[in-house]
Amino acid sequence: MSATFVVALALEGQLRLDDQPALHRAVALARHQSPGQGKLIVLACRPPDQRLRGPHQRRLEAQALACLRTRLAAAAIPLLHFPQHTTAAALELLAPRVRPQVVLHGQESRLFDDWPLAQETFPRVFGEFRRGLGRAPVPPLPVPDLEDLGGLRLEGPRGWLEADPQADAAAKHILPDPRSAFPFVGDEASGLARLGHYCLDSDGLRHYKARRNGLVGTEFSSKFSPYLALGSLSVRRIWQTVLDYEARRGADDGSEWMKQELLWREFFLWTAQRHGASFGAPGGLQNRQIEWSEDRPLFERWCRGRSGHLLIDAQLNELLSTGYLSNRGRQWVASHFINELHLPWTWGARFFEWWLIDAQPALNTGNWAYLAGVGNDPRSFKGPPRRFDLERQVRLYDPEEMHRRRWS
């Protein structure tokens, strides 16, 4: 009788079975073995470039793998839980019990599966790689075929093969706050609900150019980047759904404005993976050197919401409470964090980084980078960060104080 060959897939932060293309080959290579003889687990480690993630994205993270784990179950395959761990320790934690023959890895959800542009000439500018790019993204790959792929008998002490524990304690007590703009559910069957509902099923994708600089509600941006950064959602996914919503009713500028979003997310990938540690440095891609003001009493009022301006207080409060920032008022927290209280940059990323469900540390310093005038905006080459004026902004953005009310 042939030996049983077992494949791991380890996720890698990937939440998901759609579009997978590791689980593809993991898949391919357990069904080239004698019927029945291929195996199948996944291992969901702590990848290693993962930084801290606060409690609503480890509230979000745990409803993923929730959810995962029960797919995966229907099909007999272990999904075994090290949040602790990478992969290599994990592995080494279940040598005595098992020893894959075959581990592969998932990767983070890009729109290109290699450098769109040449990787010595990777432009500094948005503009220069969207004029750039000379192909289109990869398609998304389906669900594969799990059946007679689990089944492998695997003892091992329960928490490996149960819920964490302390992300349960996470899910369960920091409840969703009801006034939160992303009330929605973390896992991959809520993130193709809303990729589904926002694209096909309403008039969101039509109207987001317009209203994505909204601040209260559901329905004024697409509520895809907290499923991104998950990993429970695919970018090449949603980059289809939006070739399929043109398909049915012509391109517009919400699904061309959509396709640009999605494209300046892999412009910040591809950038820092360019760049390294320079890309989230102080003096950022410019080198550029600011004195900032280490006032570490007003950074601790900052964080608790206490900054002293009533729409910054707001929007941080908001933040702290959902775990959720609209794009516009991201722009005016980073915006007076650097221009009126001079403080460090680098402390706001890390603070975003922590709190958002959406945080992605690539996109997160790229956009903080940028607005500090060190990164990839080309008015900060030769010249001063940009600069928003809070009160022309409330005037346009929230002339009746809606926001301002709701998370004073």
Ligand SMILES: Cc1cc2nc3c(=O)[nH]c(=O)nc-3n(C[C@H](O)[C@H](O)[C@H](O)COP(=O)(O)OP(=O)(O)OC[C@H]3O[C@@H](n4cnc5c(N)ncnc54)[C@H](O)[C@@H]3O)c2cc1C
Given for the second form:
Amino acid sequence: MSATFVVALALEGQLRLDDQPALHRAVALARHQSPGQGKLIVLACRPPDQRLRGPHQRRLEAQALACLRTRLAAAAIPLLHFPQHTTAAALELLAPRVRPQVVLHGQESRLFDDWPLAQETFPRVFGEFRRGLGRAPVPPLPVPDLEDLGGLRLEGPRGWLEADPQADAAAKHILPDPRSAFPFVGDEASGLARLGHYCLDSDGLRHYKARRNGLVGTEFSSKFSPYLALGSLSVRRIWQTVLDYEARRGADDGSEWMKQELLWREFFLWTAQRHGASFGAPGGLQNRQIEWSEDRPLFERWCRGRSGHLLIDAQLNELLSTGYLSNRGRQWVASHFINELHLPWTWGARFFEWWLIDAQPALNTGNWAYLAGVGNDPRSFKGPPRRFDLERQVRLYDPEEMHRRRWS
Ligand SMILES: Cc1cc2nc3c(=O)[nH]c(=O)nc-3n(C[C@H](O)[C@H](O)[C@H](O)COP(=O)(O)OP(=O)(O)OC[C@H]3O[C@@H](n4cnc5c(N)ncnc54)[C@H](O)[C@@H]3O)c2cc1C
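Structure of the form predicted in complex with this ligand, given the form predicted alone:
Below is the whole assembly, all chains and molecules, this chain first.
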């Protein structure tokens, strides 16, 4: 009888089965390398470069993991959870019980597999990036058939095979605020349901361009970001669904604008990868030296939502209570932090990264650096950072002060 051939899939923060290329490779290897003897195990570890997640995102992560565990259990495939360990460290712990013959790693969901430009020639500006695309995003893969790949008997400490009690306690402790613009569950099934609802079953996508600057409620924007940050929804699946919408109803402002925003995400992900540490350094990609005021008491008040500016404090209260903030709200808060308080932008970015339910370091840093005038904003290459006139913004986007009344 031939020996069992074990393939481990390390999710690396990609908490879904849909459009998971590494899962396809794992299944193919397990089936063909050793017909009938191939077994799959799945590891959920801390990706090596991932900082500790904040409380709102941890709640969602626990939901996404619970859903995955149930779906894998249906095929008798164990999901081994090592919240504190990297994949390499987890494999060492596992070694006395099982040594997988092959370990495959999940990769962050992106529209393109690679971006061929070298660091020196990588576009500094989004428009240039977009014009240089010249190819269509890679289409998503379906969930592969997992039958017969489970059943590996694996005894381990309780925590590996069951929900992490600490993470669960944290998740339960922080119930979503009923006023939240993101009252949803973070697992894959909920992400796909939201995608179908927003793009196909409601007028969400059709009105996206007109409504995306809203501040209150679930429908002013897609709310895909928390799913994307956890990898419980694939960006290629979103793009494909937008194409399905266009095939049914025709392309319109809403679908075009959604594709544009997904390309912004792609732009920041590749930019962060190409530039490494300078992307998040205080001087940013421009290596620009700016004098900031390192006023810690002011920063501490701001962190508690007590900046003294009613509009900003309402935004911060929403962020602290729910983890979600509209794109407009994020821009206002960052612009005020940078231009009025003159606090170091990296402090604000770090604070956002802890509290945001969709915290994604490359997108967070890219947007903060852009607004601080050290990143990819072409206007800032030769002048000061862009500044939002908050009084005017409120008249435009919250004339009846709905947001302020809700969160003051
Ligand atoms: C200071 C600041 C910090 C931010 N930090 C994050 C972050 O940590 N994580 C995060 O996902 N987004 C971040 N954003 C971008 C944007 O605010 C959110 O992606 C968006 O508000 C999420 O809600 P949504 O999914 O409903 O967005 P929608 O408007 O429906 O957009 C759809 C998708 O497009 C992408 N997208 C939209 N706007 C942007 C943008 N400005 N930059 C890059 N991608 C974009 C996102 O993946 C988003 O889910 C930040 C923006 C600012 C100004």
